[in-house]
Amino acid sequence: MNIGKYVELFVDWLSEVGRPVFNQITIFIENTVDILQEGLLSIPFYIIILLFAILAFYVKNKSFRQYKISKKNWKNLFGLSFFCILGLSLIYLMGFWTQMIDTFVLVLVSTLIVLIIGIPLGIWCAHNKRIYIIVRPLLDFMQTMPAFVYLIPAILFFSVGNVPGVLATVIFSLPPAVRMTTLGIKEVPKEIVEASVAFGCTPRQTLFKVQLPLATPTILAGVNQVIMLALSMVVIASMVGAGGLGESVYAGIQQADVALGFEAGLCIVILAIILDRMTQALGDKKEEL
């Protein structure tokens, strides 16, 4: 049975009866990368490496707000800070400042459009089990299927550029999002929402002030597991004309120049450990020192 024949003809009707949509769609991604891109470019770079410096240390310093500095926690406090002051210089004078912001654009974008579509997904599922059987094998099948398969439909529908490579990520992203809020929203304990409902809680708030704040800790766990997989996206849509470090590692490898893409893997992996530690800082409420 020649099952990829009816995808293919499923696809083509729906590239062209879904044109004006997708045109839209293009239009708007592309427009809020380029926009993002040129307003970051325009900031001097150690502005940037020093408003990521801060942020770092009041995520850290977040996780760790009963404590005192002292000499036994400073490292755990300022240490993040000193590592995204360093690797993000380090970026800046190997020179791959621009393709490193335009990376940290498309993850952002990628991530935005995941947390919007995934997390009331996730909660919509977490309260209906119907649609979470719908749902379940819908998601391993985005989470299992080779990345490459996606950036096809994706060239179909929305040419190359920016675009096709942010919505490829987005698809091979969005399942721990779903599946993450879903847990944390069922994690959280039935008395504690009992407890909720007889103090005369509608179902609204018992879910913006019960269970999300609860669940908090696993969906930051999902959106960490987001950044990361979107970050290894990136050399992959950029096959499909999606700027950014991938680019480079792209060329490095079209060229067999182990120089380029060693300096662009690095810059990707000082960038994918600064964006994990922070978001994991995010989802620590307290740890032992």
The other form holds:
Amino acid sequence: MNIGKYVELFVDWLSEVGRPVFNQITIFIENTVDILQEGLLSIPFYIIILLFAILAFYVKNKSFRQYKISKKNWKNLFGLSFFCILGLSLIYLMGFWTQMIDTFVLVLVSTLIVLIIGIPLGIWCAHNKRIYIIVRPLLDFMQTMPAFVYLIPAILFFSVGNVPGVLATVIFSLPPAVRMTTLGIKEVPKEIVEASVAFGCTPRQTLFKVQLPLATPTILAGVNQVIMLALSMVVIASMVGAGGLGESVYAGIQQADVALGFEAGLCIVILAIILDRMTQALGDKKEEL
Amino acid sequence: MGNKIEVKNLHLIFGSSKKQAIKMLKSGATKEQIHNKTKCTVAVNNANLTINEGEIFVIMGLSGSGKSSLLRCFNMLNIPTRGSIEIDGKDITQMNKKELLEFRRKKVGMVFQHFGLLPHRTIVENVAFGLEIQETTTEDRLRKAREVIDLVGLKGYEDSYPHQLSGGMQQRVGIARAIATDSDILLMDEAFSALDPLIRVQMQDDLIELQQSLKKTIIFITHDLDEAVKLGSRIAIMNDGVIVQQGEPEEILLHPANDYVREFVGNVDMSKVVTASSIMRVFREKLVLGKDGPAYAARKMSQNNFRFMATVNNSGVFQGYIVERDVRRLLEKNEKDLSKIVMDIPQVNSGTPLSDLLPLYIQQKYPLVVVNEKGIPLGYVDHTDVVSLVTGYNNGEVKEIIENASN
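Please supply the corresponding structure for the form predicted in complex with its partner chain (the preceding block corresponds to the form predicted alone).
Next comes the full complex, and the chain you just saw is listed first.
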């Protein structure tokens, strides 16, 4: 059987018919990425490092006010901020600052698109069994299909550059956003949902006053996974011309340049750790001091 | 006190082929047969209830008996398959979405077994929840919430979070939330079942007290008969989706409708529920002091085979017993005045529970007398009746045991 051929025909047909739509999407994403990249690069690096450090402090402590520094808790309070300062300075000193910003923006844009699609879809799945039955195998498919495969139709639809990279990333990292949102909402104790209905909540009120607030930690855990997947995919997406740190790694492979490959890889690790710890801290409950 | 809620022919069936299930039910199929054929579960089967305004109506049954499913029909969390529920003369099963929302917001509050509080909100925000969704102003609802929190005895905990409170206190929050909306019907789904026994008794007492001042119509679900008897002005017992008996607690305890109820009732502490009036025997004859003489007394006693007789004065007030032996002695001495041989007997009134009667029997050879508030004798409580109630033996067996013991 020649399934691949039919898929190819379908993809060809789609790229022909969908051309105007794809063009619009391309322009939109390209502009967004460009503006963000240029905007961030126009700010001096030390200010961005400082902003990262402050943000890290805030997500760790959920507030700028109530804290007392002691020997025990200084690690908790300032650990991540220190790491941001050291790590990002290292990236700057190694000369990968521009690439790091490029990668960061790609991850940011991809993640935003994923959340805009994934969270409503997850909510829908949680409320409608049929939709869930249809969506679930699709998610499985998206997650298990080797990531490189997405790059091929992405090129056909969006040619080369950052845009196919972003869209392949979106497809690759969408599943956890949907899954974790569905899970989070389904996990809300039945009695609490029942209580809200019993007191006269409309479905919308139940969703916004009860289900989403209670599902937030699970959804944030999903966001964390999305960001991590996006970061790994953005590197792979350099094969279709997406810029950033992935491009450097790819260049390192092609030139068998160990030094370049290692340095770029190290930058990715640093960025990954910062993003991971920050988003994880978002989901944690505030520690009582 | 009028009828607040009228439930007629209520059926609740879970599953997809409800029509077929109803048809089978009509033709007399059992729950199992219906489940095997249609995969439908019959949760409530033809329930008919009348609930009065201001009463605590208890629905009781083991788990799986359909009691919680029935309760959820009263605010349409479960939508009845057939039948009607009229509340204040309005059938809630016929309401449209908007009316139903309004009904849930204004008329009916609910308390849950595991409290169902919002963990991310403080106590005062939880209590104000019912008002918040009605879009009242923040100031109004917080003031009302604080009032109600005070009422349930949680003053000072307004800004705590649910997880910081004990189970009993969390349930107080649940109750506060339910009454904050000023709804006049309260649905309580095993509200105290998750609490430990001491707290539970306390909560029951508090609920009764609260009820006396608020006069809500409360529908209370429980699997515990002691709780049902304590709280309920009337009780309905459910088994397998069917209401097998409903009535006042005493009626159910003393006259169980079938074996299921009897088994249920078997474990309850009768002495707390049964009162003197429900087990007393009526005096067929009384002697009037100053009018009837010993000869008359002796004749009545031998005619009816009495060991003793009650005496009253001219205005009918109880004076005491006279016993056969003393009457005979009086006759031998040829004296006329019965008042010399009257024995003092402890008197109780008709509402005295059995548990208070028991200690009086320790030094008492003759039955206790039940009198009304004017002192007029209504009847007597015989030893054998008391023993048979407490032990579960019937009267004949008790008599036999007593005789065997005295031989």
